[in-house]
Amino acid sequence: MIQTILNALSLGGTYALASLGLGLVFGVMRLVNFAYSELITIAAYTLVMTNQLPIMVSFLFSVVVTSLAAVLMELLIYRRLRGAAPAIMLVASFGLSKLLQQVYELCFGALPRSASIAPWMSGELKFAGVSITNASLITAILTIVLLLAMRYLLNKTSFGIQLKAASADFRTARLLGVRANHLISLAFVMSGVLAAFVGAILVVGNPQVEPMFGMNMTILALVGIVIGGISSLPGSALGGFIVGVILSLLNTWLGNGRVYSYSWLFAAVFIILLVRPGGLLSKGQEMERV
């Protein structure tokens, strides 16, 4: 039972981080960044390709590479399309995602790359007669710390306050002196940092990295944003957490029937949206970005 709860918290926290990373960019640009999955993937590839280095050095290198990739996305693609119709931005995002998948395939091959990342995390900790895997315990603690750090960043720092203001009403925030380019670039950097953490957590549990490694996580994280509240950063984290917890519990309870986990997950999502169409933490009708 304890292991089941830890697994649910670990997966829920991981999805919360991914949803928050997507929500940071969506809040200021009204952009569904499908290429976020490629940030997760490049983080995982970086860890696999540098696994001979000490784990902290490898991880820091992964954070730098992923953050740089996020900033380049914004500078080279999204900044040039800023002000375009939402449909154009959506298509550009999806196209960038597919392009990067092909780039990864050319660079790393279509077959999975694997390496032993932090093998000590595969061990078990026995407490009161209960075996708990090191990976689930460390992941649960790490995600809680990261979510608390993000909560502090959003509520107590100038960047966080500006980001929340821009997420609520970007046009008014700009009129009040928020520097759009600076804020959007920082949002992409933070999105990249969170993607690096998500990629690290995923690759420890599944060290088989291929060009579409981060796609499944990104799609479900988008679902989390919708059910949490599409314009609410806390709602994004909450929605992602709910998706992860439900999926983890379904995988445990259904046993051999876990192949139907996603069906039951989306049934639960539909029920939530029928009760709260705008999301759990929505505060009214969405405002259009320009």
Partner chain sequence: MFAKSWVKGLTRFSFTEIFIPLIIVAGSSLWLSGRSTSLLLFIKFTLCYLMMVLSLQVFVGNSGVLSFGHGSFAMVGAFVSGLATAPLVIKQHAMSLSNLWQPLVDFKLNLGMSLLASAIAGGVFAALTGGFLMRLNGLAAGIATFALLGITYNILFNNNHIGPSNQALPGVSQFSSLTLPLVLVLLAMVLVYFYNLSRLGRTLRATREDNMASRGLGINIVRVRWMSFMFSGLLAGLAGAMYAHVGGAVQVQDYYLGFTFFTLAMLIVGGSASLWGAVLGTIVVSGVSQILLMWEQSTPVLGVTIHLPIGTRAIVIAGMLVVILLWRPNGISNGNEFKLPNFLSKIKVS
Given for the second form:
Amino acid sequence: MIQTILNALSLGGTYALASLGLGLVFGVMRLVNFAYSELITIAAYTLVMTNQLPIMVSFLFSVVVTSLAAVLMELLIYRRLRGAAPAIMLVASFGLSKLLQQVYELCFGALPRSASIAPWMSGELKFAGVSITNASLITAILTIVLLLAMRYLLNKTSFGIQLKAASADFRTARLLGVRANHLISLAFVMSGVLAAFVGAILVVGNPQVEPMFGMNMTILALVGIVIGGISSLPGSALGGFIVGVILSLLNTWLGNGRVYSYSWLFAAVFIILLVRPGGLLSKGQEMERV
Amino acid sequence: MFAKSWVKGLTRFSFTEIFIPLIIVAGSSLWLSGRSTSLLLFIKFTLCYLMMVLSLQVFVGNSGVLSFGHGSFAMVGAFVSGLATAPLVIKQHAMSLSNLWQPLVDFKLNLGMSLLASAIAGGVFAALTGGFLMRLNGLAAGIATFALLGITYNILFNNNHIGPSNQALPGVSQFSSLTLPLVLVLLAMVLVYFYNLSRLGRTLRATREDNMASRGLGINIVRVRWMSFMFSGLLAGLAGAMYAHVGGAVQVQDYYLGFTFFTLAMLIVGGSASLWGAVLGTIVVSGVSQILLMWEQSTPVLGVTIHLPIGTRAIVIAGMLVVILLWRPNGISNGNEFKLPNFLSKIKVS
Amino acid sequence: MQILEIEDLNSGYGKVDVLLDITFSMKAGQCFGIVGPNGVGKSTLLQTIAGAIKPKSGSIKLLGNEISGRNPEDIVRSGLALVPEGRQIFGGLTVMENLQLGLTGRADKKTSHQAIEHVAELFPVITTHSKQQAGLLSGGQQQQLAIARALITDPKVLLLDEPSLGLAPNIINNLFSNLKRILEAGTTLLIVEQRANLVTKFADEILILREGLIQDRLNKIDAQDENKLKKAYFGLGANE
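Compare with the form predicted on its own: the form predicted in complex with the partner chain:
Let us now look at the entire complex, which starts with that chain.
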């Protein structure tokens, strides 16, 4: 029971991080970045390929690689599309996502690459008659720390205020001096850092990395930001969290029917887009502007 | 009133705009398919893709609303046509079909009827989902159609009462020759061309240009979109079925993200706003893809062989999509219908 | 000394030209009003000067430096701020966060603290409601915040787009007395107003904009003459 709750919470936290990563970029440029999936994947590949290094070094390396990939993505592709219709950018990111998957396949092969990363993670911790895996405990703690850090960053720092303002109205924010290029690049860096954490958490649970490794996570994180509110960062995180918790609970409750949990989540997307197009936390009309 | 606007539509009709694309499609299909069996198969698959891209053009091209969901109509069409034509012995004895719902086991149609049934199924599915989807714009529509694809895939992939779930359904009847798929595609091209010229098509394009203004003019956007979504769903269902009859099997994965991506890329590379764009995009993307595939297998193309690593093909296609979006967002056709090159049309005048 | 010089400015959206060959210039400490009917390009003019719309041709000089075609975030740093139409405060952020946002456009970061104190003197709402969500303020308070937020960027030239829009008469009086104090402190003001009589009282010159052109310019004395103003505003010739 404790294990179930802890799993639900840590899965929810992981999805919240992923949704936040997507939401950050969406906020500043109205881009739903499908290729976020490939950021998660490259983070996981980096961890697997540098397995022989100490875990912290390997992880730091993966953070650097992933955020670099995110910045390059912005610089080479998305910067040129800035101001294009969101639907055009959506197709472009879909194309970029496919492109990178193929590049990974060419570089690392179509078959999964695996390595045992931090084997002590799968060990169990026992207290008061309850046993939980190290991995889920660490994931839960890590996501809580990260979400708190993000909260601090968004609410207490000038960067966070600029980010929130730009998400609400980029034009006015620029009139006040918010530097568009810097802010967008920084948003991509942070999105990359979050992708690195998400990739690390995923790879600990499932060290079989293949070219489409980050896909499911990204699609569900996308569901999360639609549910929570696509233009609001706390909404994105909350939506992601809800998706993670629901998915985890559905998997437990539905038994054999759990293969359909995706359908239930997608159906929720339908309903929310119909009755609250801006998401649960919105005050309406957000999607109209989009 | 309707007759009048129909005549008005006809005055926009240009013989070259429809006739030359028809000749190009028919001519290149007949010429290439005679050269080798592998090229014949390639042409058959390309015709399926063209049918799918035509379907996307009808809706996405005219309305400007993005759809990732058309794969679900193709899935439904493929399943209907596949189950209708697979032999009874396979349906009764294949492991993957042991749980198949009895009425589906008994469901039996000939090839022509099964194609018709799959088109109807695609159209009905689009009609049912469109009532809701057509209310959404821009990004919301993109995500909702993606969710539709996800649900359809998820259910068909897992449910073995209505199909082979994640297995392949073998023994689907195959097209005996190129004639039937080619005729279907040519017919669809004519229909799409006249649809684009019709009052409905033009109204839909007006809503694409200016959402607010057309609402102000009293156009019921949801209804206009819905009609075109149904027509588009019909063609997508047919495209899915044709794909099954070319391959001789149905597998739901064939119509998922890769298929969606490939067909959307064709539409966008060619230019979504015109029939010519859809045709050109399909020809260019399929052509490039086939040449690269042959080079990946170290087969010469017109005497030239370049040894390419496997996977280059998909990279180039995805790269093409991204580059087109960056440099020529209206596609190679720039949204125009087919026009004779300047010097040719001058000769005709003089 | 000319602080803002605009020469042959053309601007618009896509293929549509909204402004045609606009030319005028302002001296430091002056106040100009721009009046004219709806949809003649008044907002487009301010947005173009502030860099939110890229001009098609022409020149905009601030303190002798060419600023046309530059990014809005750079223009605000060189000393020109816009209070946009409809105020556009960030409703989800607090009053203080809105002000902090203005600080990003301030060239001199060392004096940020004094700047906040200074605008708080002018607009008490900043101190009394500093932690409140800006979206919950009244219309008049939001307008105060919008002006304060622009002032904090330390502008030499302040552009205001329809500041009186949607405000009650007594609030409007208050607003214009505040603008007068800002003007007296040496800031150059360029105010777009649909209600001409609001600006005629203290603007040095009134530009009348119609169909993308400056149709007429009235000095302070002429502008107070209602007949002359009406004639210019509605484009009636002298002999009609």
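Only the largest set of C-alpha atoms that superpose within 1.5 Å between the two forms is called the rigid core. Residue numbers count along the first chain shown, from 1. These figures come from a predicted structure and were not determined experimentally.
*Asks:* I want to check L9: does it shift between these two forms by 2 Å or more at the Cα, with the core superposed?
*Replies:* No.
*Asks:* Comparing between these two forms on the rigid core: C-alpha of L238 shifted by 2 Å or more?
*Replies:* No, its C-alpha moves less than 2 Å.
*Asks:* So that I can tell if L265 moves, could you say whether its C-alpha shifts by at least 2 Å between these two forms after the core superposition?
*Replies:* It does, since the L265 C-alpha is displaced 2 Å or more between these two forms after the core fit.
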